[in-house]
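Just one chain follows, in the form predicted on its own, and it is written as structure tokens.
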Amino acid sequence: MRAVIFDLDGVICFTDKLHYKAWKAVADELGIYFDEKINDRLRGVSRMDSLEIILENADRTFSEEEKKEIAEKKNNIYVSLLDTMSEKDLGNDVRGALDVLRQKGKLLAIGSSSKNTKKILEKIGLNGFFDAVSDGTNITRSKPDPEVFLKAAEMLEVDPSDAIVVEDAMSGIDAALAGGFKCVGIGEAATHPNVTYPLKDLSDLPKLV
């Protein structure tokens, strides 16, 4: 492999308690039912996608323009939660792996359906770190769709059989898979039945690559 893609959030640091916290306070706000359970789901899934899938408790139907009021008011309410990030974010068997597969030559890129992509990088201490960073700022169509990580391997200029995808979401690893990616599945992704390689964590990363 010459290069890895790296999903963001549940691999590269963690935001789902951010996130649930931001969609918990304008879910209650409009009187909508929203438990983690539900917040699962939403892993993986751009912020419009999540907000139907919150909506589907909703006991009237909300317009389009409302929508993009609620999933404006949640990004704004995440944003000033992400100043509560910093390097301890980044768990040391992260930024070791990360360390080995740049000593190994590889090359690296983010793969994020996420807005907020590069605000997080510079939080956590990896601003400028990778090769290239694919998020949610020039896709139109979210995982399980592969084009975050086709845009990534473009970018890199490498062909997706030359590079290998991780993730922790099932819609993930169906991305990777439908782009033509081998893949690293971490957390849930590792129970997917046609994950390439399931693994604890990252510190065993580099010995696959």
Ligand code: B16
Contents of the next structure:
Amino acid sequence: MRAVIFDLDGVICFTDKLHYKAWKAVADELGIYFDEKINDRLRGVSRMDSLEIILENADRTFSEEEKKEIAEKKNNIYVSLLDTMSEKDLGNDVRGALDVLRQKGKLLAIGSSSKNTKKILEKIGLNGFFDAVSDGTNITRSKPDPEVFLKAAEMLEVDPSDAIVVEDAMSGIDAALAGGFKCVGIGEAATHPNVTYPLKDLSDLPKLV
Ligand code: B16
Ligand code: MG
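Can you swap the form predicted on its own for the form predicted in complex with this ligand?
Full assembly next; the chain just shown is listed first.
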């Protein structure tokens, strides 16, 4: 393997609780039922697709204009919550794996659905660390479409068969496989029936590549 492409939320850092807080505030205001189980379905899913999942529990329909306003409101809350993050939000297993892979000369990239990737990388002290960053700002199709990972491989100038994707979401594993990548699944993604390597955390990742 010449390259490793990391998902961000749920792999490099854990912003899912912040996404939950922000969506919950917005859903409560609209009187729409929302819980952590529904939040789990939002992993790796784009902002607008996440909103569609939340609106499944609404008792009325929303215009495109209203949906845009709701998504913007959620994002403003989420972005202010991101300000509470710091380098401390990077686990030892993550920092250790990144450093060993760097020493081994591997190309390292981000492949995230988030449009807030840049801000998150800044907050956790990884701004400028990766050789390529492919995120929600450069894609038109959300995971399980492989676009975000294919763009990352293109930026690194590597073939998908020479790169491995690390994911926490089922939709992310589907995306990696659809793009012709091998993949590592952590968390829920470790239970995906077709995941190449299921792992508990990133400690053993350097041994695989
Ligand atoms: P934003 P990932 C994903 O990031 C999150 O898992 C998902 O919950 C979120 O809706 C999506 O980013 C979009 O995020 O609203 O910041 O653009 O797991 O692909 O790194
Ligand atoms: Mg994720």
